[in-house]
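Quick heads-up: it's one chain on its own, the form predicted on its own, in structure tokens.
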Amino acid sequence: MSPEASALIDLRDAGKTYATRTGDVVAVEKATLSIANGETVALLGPSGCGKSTLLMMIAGLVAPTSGAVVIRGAPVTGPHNSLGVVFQRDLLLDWKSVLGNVLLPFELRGEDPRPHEAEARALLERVGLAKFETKRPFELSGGMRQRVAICRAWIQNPDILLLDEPFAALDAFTREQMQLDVARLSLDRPRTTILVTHEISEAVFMADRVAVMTARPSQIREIIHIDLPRPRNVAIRESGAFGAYVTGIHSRFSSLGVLHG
């Protein structure tokens, strides 16, 4: 079944223009994309091309100035309660413990977080943080903090997970480990995931489809299907098929003038 036939999320010529003192700035122009339930899609493009703006429109945190963003057939008019979001910065609260940060969404909704403590501990164990539940965020490394942020989004059991360059500030080894951690967590049940990234190999490793975005004013120029087996592991990065996808996408960006030389 095509994504269009079973779409959970529909971008229908969605665009965003910001008014500034020196004139209008078009961040995203007529983005059209259908995303199926359980699918992982990467929004791939150069820095500043409007990827995060598009993601925030899907989250309902930024209103489109043209077109529409539709989830389950209804236009998005504000923050959606079935979403989990992980930002590039972890946004943890330094006065709360690691466990307290993971349980924060329940507090914000006015719920008692205690019934969810066992699940929070299990999530932390799965990402290698079982011994750090009582630590404060300032006692953790950048990669550990980002794992906490991912657990905080995951414990809400969202139908849709939005990842806004969550690994961009990490070193190469930690970044690869985080990609594996997210991939393992995603095996629990079908979950629709949208990843913003400017790293080609990351998009190929994590996504079922890659949306190639142009420089600003950004458009979705092409959708590339990634036909690689799941679950994906480190070894798949050494395969010829993986390398062919990376090389092909690199060539597409070169043809768009994004990459030179």
Contents of the next structure:
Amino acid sequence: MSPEASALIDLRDAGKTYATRTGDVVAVEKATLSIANGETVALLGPSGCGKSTLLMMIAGLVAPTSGAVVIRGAPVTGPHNSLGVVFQRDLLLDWKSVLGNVLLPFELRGEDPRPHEAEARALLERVGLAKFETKRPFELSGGMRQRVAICRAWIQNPDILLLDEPFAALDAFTREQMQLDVARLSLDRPRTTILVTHEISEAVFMADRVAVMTARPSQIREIIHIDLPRPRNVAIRESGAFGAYVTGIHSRFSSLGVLHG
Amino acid sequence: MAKAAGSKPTISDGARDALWVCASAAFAIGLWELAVLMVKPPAYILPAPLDVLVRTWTDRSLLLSQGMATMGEILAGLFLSIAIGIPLGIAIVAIPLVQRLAYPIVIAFNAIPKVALAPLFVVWFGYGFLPRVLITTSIAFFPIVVATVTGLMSIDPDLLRLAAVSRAKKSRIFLHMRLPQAVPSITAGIKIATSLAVIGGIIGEFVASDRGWGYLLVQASGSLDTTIMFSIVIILAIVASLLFYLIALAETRLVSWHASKRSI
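Please supply the coordinates for the form predicted together with its partner chain, as a counterpart to the form predicted on its own shown previously.
Starting with the chain above, the whole complex follows.
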């Protein structure tokens, strides 16, 4: 049996080309990557490297123009039924309370959200928003809003989590705290997680493997195993091994021509 | 669902706003009085503010009884516009067939100067209450349809992606995303419709009536009774403003979550 067969998510030469009036634009060159059950993979690269397009192909929101994305042996044709997605923008509905926003996925599917209320409250408590469930989103800070969005993705207890630069809009301290929060949330059950980011330290901190991507051509250039202990905590960030990974990936980008000067 | 905990404008804010409205009215009346004092025009050209006020008081029962007819038309026309406009807007967005068939008709209909329809309505429905309400509705309903359509269509594409990965039902996206986010747009359309309904009511009475403020205006014009015309015009301005503020008040209650309604 090939290693791909045991993978939960399998990118097989998955590529995306957009036809425009001035010719074809390649968003993602053929990407091949197998992601095992429970693994966290970071797609790391500068803007234009196709990392978000790749994630949207896994989410079933963008169809590949070449190759295939396969989840549990079946080609992806639309959003998978065990998917939690956190976007860069929190996308909270201003007309719903914090609790209502966390329960939104059930409402959208036409399911009764009430059986999940206790669970939603527990999640909000775990991210430090216990007293905020009746507040409206506009009463919260950016970091608190994104925490609500994370709870909204987690409430469905998904097997697969897709995080599309979820912390990019936050300040440095909030971002680091959120990375710790997500690491903590993943403790109860390891979930297959794909994180899109342009921040090297975030990729190293969160991931088991980091896919180093470049723009022009938009492709995965290298996959780096991050052999740091779990659970990931503040101490790991301050360790020498962590710094070595960050420096190593940084110099890899330099040698790939992403950074120069 | 929890109650909104949004910050509301305080009473002192409201009092200050009201004070400014009064100040602005006083300023306008002052200018008018000044013009009368300096130019000394005959009363059938420009009556003095005080004369208009006195006349309004003497003829109060006439103005009131005729006003009931006009107000009835305005309110019925506005109600009908909302009752037709919002469902029609929803249908245009939700049902492709309705969009293809009905939307061009709605747009073509709006291009007609509605005053031109008034004589036709008289032929069809006579001189009663109904044709006047229909004229009012024909003028007022269009902005509500357009505002509803625009509000429902202008949804953040990222919200639709969120809905897609949640495997949302189309009807549920409508109920939980499209409709609530369209509310500010719809209430803006109703505000425009309110002013148009007042115009519609008066036009209806110009062509198809034996009562109402519009009818009084036509009569007064024939006898050069400018003072009563000023009374009516001022009353109309007050009525239209009050209706507008009433809708704005309802809007504030309805969309407390909207950015434009927050006082921070």
